[in-house]
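A lone chain, given as structure tokens: the form predicted alone.
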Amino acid sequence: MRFRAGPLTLLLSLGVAVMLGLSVLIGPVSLDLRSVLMTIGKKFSQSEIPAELAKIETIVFTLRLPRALMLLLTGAALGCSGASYQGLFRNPLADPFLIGVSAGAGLGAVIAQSIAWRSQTFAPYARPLFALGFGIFVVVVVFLIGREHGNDFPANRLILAGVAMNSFCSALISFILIYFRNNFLTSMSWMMGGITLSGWIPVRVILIPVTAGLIGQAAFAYPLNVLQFGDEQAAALGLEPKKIQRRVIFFATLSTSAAISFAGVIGFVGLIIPHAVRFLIGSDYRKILPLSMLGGGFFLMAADLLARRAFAPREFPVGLITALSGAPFFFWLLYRRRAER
């Protein structure tokens, strides 16, 4: 059954701002939806907030809503970026978490964070910078070992050398923070998923390169339709397929590692979203690209909210909600390409 993409987009639109209104109100202290509104209208008429709602503008604006809003930005640069390397590649399978991108990501967040910079000013915003960079580096490397005849990624290479790359990154994140010992739970958590920053300074530091990310990606949708037939067919037509990529790529890997260096090494939500989006609406990426921000958006809060309330009053991190949800995604989606072929 086929979705119209504006009644889908109403649908996702209501369910994100649904999903902000219980990250608000939904967590260990509980808050009143009339208390909230009165601070939040307060807060923005600029009155003076009465004493009896200072905890709870403290609960909303320092904790809760940027909590929310990092998860919206990350599940958006997650779904747009794994809805982008699926159609570059025209691999299925092509998803952040499994090609390495999120490992190098996470690699480099992690070595940023493990230098003691002078400049407190510079700090948070090294974290995307050196994530940015590794991104790159290990998706580049993927891609080269993956790719066989031409422009042709098949699925069991790919993943053979993301796993790879994975591991090694894996690898060297537990040596870095084993030998500096720099807040070694809370970097643990961070692995795993775990939002271990509040605060306004990361949604600051991320807002400017996940939204160029996902803008630069948006961008390039109808190349990406164009790339479905062939990089010769997309060269009769005009366009460019090794600029196409090399952009794409770019966009995408800047999206997801913005995101990582903050929210943590969050898997599957680029596999899972583009597969949803493409099954209710076809094929079209104008489409799909902009419905698998507000879906990835979505899904992240939902996974949040789980992880929050589920096993109340211990909190666990979103990733492990993501894994478990993605993990039979995967090996479903593995058994349906066995039975088409």
Given for the second form:
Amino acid sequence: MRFRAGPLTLLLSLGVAVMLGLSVLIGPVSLDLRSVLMTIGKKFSQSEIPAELAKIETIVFTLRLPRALMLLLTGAALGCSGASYQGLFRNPLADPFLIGVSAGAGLGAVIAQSIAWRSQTFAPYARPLFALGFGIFVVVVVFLIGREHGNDFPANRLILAGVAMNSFCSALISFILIYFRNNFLTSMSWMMGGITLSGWIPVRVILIPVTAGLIGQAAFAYPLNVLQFGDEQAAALGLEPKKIQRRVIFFATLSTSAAISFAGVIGFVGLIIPHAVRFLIGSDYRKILPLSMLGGGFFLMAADLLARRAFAPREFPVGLITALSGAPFFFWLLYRRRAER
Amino acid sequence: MIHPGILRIERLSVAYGDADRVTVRDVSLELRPGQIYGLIGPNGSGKTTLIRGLTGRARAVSGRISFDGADVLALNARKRARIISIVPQSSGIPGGYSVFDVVAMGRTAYCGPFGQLTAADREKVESALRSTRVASLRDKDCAFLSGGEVQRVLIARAIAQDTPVIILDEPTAHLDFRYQIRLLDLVSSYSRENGVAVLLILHDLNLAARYTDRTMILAQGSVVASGATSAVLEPERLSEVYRIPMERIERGSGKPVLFAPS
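What would you give as the form predicted in complex with its partner chain, now that the form predicted alone is on the page?
Next comes the full complex, this chain leading.
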């Protein structure tokens, strides 16, 4: 409880706004703020866009803005669901990637993508839908297997169950990708968490499920606090643990799988961000969840900027950066645990 | 003021675990306002299972639990939590929550979905903090409390829950002698002043003798004896239940002392 939640919220919101701006301005073609603002002004006043700004309009509105929003939604979804899973499993290691939900959702998305849908309007929606189905299946399996004596989720059981589901689903993903001879480089970069799609369709498809999932999770922030004392005490205090757990699983998996279905299998955001937030403001999920949304969005946009610009003209999937920051973070976590003893 | 009433347990049998094995059989008990009941018995005799049965966490196979005529087992968790509160066997409190946060969770059965407290809720929490003497710790992170403080915070949470019945599951475990006495003094004065019925699970027979009005002995899931404490705590009966010789010394106070002679 080193920080108050209010100032931190303000700071992170500001950070998100700055990152949105930077994502629009920085790229292979650098844009200056003035002409971008002018273009946006013209666009919204619906006046005619002069020829010299037409190129900027294309870059901003069909490439960079949808991508930035995609990253914001995905980061918010992963950060918040990570926190929810940790609360649900009462275990700080429960991250959508580590417990296998991401791979499960990825498998669903890949299957949906491999089916030749008749309706072109439905096709993009099949991805989050299938991702949700497989994602929920994985969480439920991990939840049932990871449980010991009906109450606790020891780290080793949880991680083993997660690793099992993760490698199983990843193997199936590789199988499907190779069998259907998808573009190897695109598939590879998707598996490593690279947002390979641009345009507004992905944003439009995931906006509602991600937002609904986030709102749903936030609604259970207080029950999650009480559940930290165990099912037995939560019940004695007047809650119905099973009902809450089912709903949290649904909403967390809804936003995670929708995000993953287009953004790819991005790891560790759901681990790093909630930990950092908890470190700063304590264990109250009413603060952890919204701050993890903001923090996740900020982190993913920053990581993407780094992935695309640090080695320009080479561009890397954003999942590479999150995975790279995941390892040192784990070591820091282990170090802290030892120091606490 | 707490709504007074009698919690009546009639011929309750409880099954626990995956198997349909009945682990507690045919228990009848009446908890009356302002009285303290002891529940004693060897390890594994079914004390904790009985409590799980009262709160619906273990399946009641037969029998009835009613409060003021209402069927307690048919109530939802929120309504039941307004009748019975439980102080669990202390296993620590998860870190990152302040003492105030934890005690305020006692209001879960009354407050809104985000745990918002009304002025009345807040007053209940404050008075619970005061009566358990943890008010000065209100902002402290529960990860850094001593064993005695943790136990007081959990009792404060139950008091904030404002129920006519409080069940305490071995509240004195892990506490030194002085804290055991202080804690049970606190519980007993709260019970008498507020007309709250208390069910105390205890291992220490002398604490049972000192603090309870009535006592029930459970062994292997069945009631061995139940009634006024000094009549129930007979050395012959206890010797049989615990399988060691027991002796009893009468004192002027009417509260006997029990011990296993060396």
